[in-house]
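Heads up, the chain below is alone and in the form predicted alone; it's given as structure tokens.
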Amino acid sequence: MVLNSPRGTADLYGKELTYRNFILEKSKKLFNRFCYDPIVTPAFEHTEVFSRSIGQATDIVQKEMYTFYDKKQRSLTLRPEGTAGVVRAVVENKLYAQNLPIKLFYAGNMFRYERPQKGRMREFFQLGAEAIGSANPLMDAEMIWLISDLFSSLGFKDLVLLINSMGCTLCRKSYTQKFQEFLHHHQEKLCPECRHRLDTNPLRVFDCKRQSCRHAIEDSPKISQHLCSSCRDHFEKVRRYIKILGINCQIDHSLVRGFDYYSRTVFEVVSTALDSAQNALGGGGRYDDLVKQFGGPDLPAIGFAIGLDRTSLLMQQLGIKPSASRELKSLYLISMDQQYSEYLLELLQFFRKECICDTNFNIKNISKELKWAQKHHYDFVAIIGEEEFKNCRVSIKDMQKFKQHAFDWKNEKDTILALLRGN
């Protein structure tokens, strides 16, 4: 008898894994350069650290997950998803006792019982990147950045930001009942399964596909519309740094995302070269109260997640080949103050097309920050402080020869270039 792999999995070789590993290659080398570090957690946890992160009423909770009773009666679940035992690896290894912001990538399989199809199985392959530590709009930038960028380098064009906000626990929990009230009123025109979720999860009503449940939902309250003024402030810096970096933007009033952990920003990257039923190609969001709930301090995170099996499907799709890259110096870069935030993201931009580059999302002392780029090894160290933000400059430390270089940001960036590039 011949025995066959289990429904919803696939055995990986030849193209399927060439494809795998170009799109693994591509991304720790962005993620390197965003200075993202490795992390690798469990194939399985204790099944509470997804229960009570991704929501006792999501279909994952109920329905989707392989759940398991070891010989002690221990209840214990694959991964269907990354972010939870990541913050559960923070919190129970105290990561955040060193300099904050974390920021850590994955990759690995992750398990959902659900109907097999094309791109979509029942084990199947994440990678995914999360920043612990730092409430910085900045830091909400630079996700949607490293997400964007990582499409653009395995040649996906046509892409387009969905991005919306779900507002603080306050505002949205007031939003809720709002929504809830409207959905009363229009009950008959939802689904079964949307009736069911009107009283546990509302919020999933966005999610549901049917056309008879989102022409319900068309003219229903918007989230944005009830945000407080922390929560609007917070979207709207988010915002204009999109506009900085250039990324093609549009607000998506009903993307919720589906796990209940998101707040405030939540994002998706889709392409409009493919099909808009199956454009997605990742996103993710913050997850602000996520690492108190799991006996953590109170410290605000943000992530996103792509698939591999659906990302190597798409590309083959649209006829993109995997292709190769270069040994790259490092730069940190050392802002004073938080008004210096756009020319900051300026900065940033420029310098993280040519070398790994990160910042301190957490204003600290000089003498600090220099002690830390000393000791991760950065091979230049560039300030922004008073003078070279009024006077469009940029200061950069030769932390292996012990020179400083001022530039005029404005005309000498060829300048800066041969610097980095040890010409």
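Rigid core (definition): largest C-alpha set, two forms, superposition within 1.5 Å. Just so we're clear, the structure is a prediction, and the values are computed from it rather than from any experiment. Positions refer to the first chain, counted from 1. First, how it differs from the form predicted in complex with the RNA.
Positional change of Glu16 between these two forms stays under 2 Å at the C-alpha, relative to the superposed core. The two forms, fitted on the rigid core, differ between these two forms by less than 2 Å at the CA of Thr67. Here Lys397 counts as shifted, since its C-alpha moves by at least 2 Å between these two forms after the core is aligned.
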The other form holds:
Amino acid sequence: MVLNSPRGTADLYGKELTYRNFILEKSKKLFNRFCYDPIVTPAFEHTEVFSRSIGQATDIVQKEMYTFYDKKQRSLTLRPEGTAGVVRAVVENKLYAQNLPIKLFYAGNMFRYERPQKGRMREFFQLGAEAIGSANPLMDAEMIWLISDLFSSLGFKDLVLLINSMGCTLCRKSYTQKFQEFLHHHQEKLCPECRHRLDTNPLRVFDCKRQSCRHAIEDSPKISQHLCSSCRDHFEKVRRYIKILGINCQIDHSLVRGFDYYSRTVFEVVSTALDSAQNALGGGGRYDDLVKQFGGPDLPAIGFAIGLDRTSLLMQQLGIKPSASRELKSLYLISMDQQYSEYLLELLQFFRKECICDTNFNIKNISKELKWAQKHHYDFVAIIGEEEFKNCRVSIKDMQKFKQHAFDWKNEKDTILALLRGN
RNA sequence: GUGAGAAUAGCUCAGCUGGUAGAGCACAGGAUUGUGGUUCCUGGGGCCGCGGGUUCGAAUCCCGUUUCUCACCCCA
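Same protein, different condition: the form predicted alone was shown, now please give the form predicted in complex with the RNA.
Below is the entire complex, every chain and molecule, led by the chain shown above.
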């Protein structure tokens, strides 16, 4: 039976997993410093959790969800994104009944039924943060600060941060009308798809990559110039705050994100270097109406998510190495004969309390073993051969210094420890 | 969902207009019976993605299928 993993999924191991764990560990430390608590929510939810929050008209809900019925005929859906589930959990567990805002972070697998390509899988991994219960523009600034710090702590230097405001329900509505009118006047310049969008979801015309459409909307009214006074004030403050934080960003009037629940501040981190059409590494925004929609109190909120797959891909492409913070020394224990196994076990137990340690489970000649140990950058090699076994000794070789010394196993444990600790 | 290309050893790939399946790296053994980046010798490994067709004969040509890649779409 020959089976491969389903389309758009992948097994993760080795180098790839090293990168992902590095990203996860770095971000956990960062979230901790910013006082965000971890949350784990289910990988699947009732279908309405997503269909109602993300928006019926969006592509994700229309054709990209893994929806299935369980044995009791409940319609369930594998999560296509993280925010909806977290908001549902916050409402269900009444987590808002505490000092607000509540600040959470998560990491997990997400699922979208799409045509796979580089940086876009059907099962993919995101990590993200949500802050629920504050409308303060400082909150927006903190989110942008987080996402920007996250990437710089991973070693990225030249990423572009795009920012825009989509306004609140009120000003977006009046703006959308103006924009729609504008589009009607320039209908003939738009591609067929955009002509269709014009009626269903006019803001999505901004996402069109066709030169002709981009050109057509060049002189269109910009949303950031049609905000109501309170949204304009909010957006100005956000921009001032992130400037104070020393974070570079570009205002992108055409940045309109794909979920219906976004309002006011939206932002995205893109790479011009990522060798792929999928160049958005992360993004997020405010969703001031979503908690209420889920039956909770009227709480403003903001969040973001980053794609682990793409981030890892770009790190590898740019040659950014996960900085190996290996505090412990490593030792390779070589036994020359199976007969020494009991002695070896005793030593292995001792070494593993002190350092990273492996042993040769299959007996080979010592030359090969040393070559292997060197190639794998072991700091030390310990050898049990006939001499050592008979006299209850162990030879320890410092691989960098090319120095070797035989220790008395019974009486020189402290000396061995001192050597391993580099004293 | 639309369009294009690809699939051969663990990895990277060669294999011409059909005629016995190849290299480098990796792995294993040896030169060197207990000592380090080199070198040399030897070896194991393959339903040539899967299924069908054409043919005396298919890795090679044709069709289908699956997966991957790229672009569109969309998004992280």
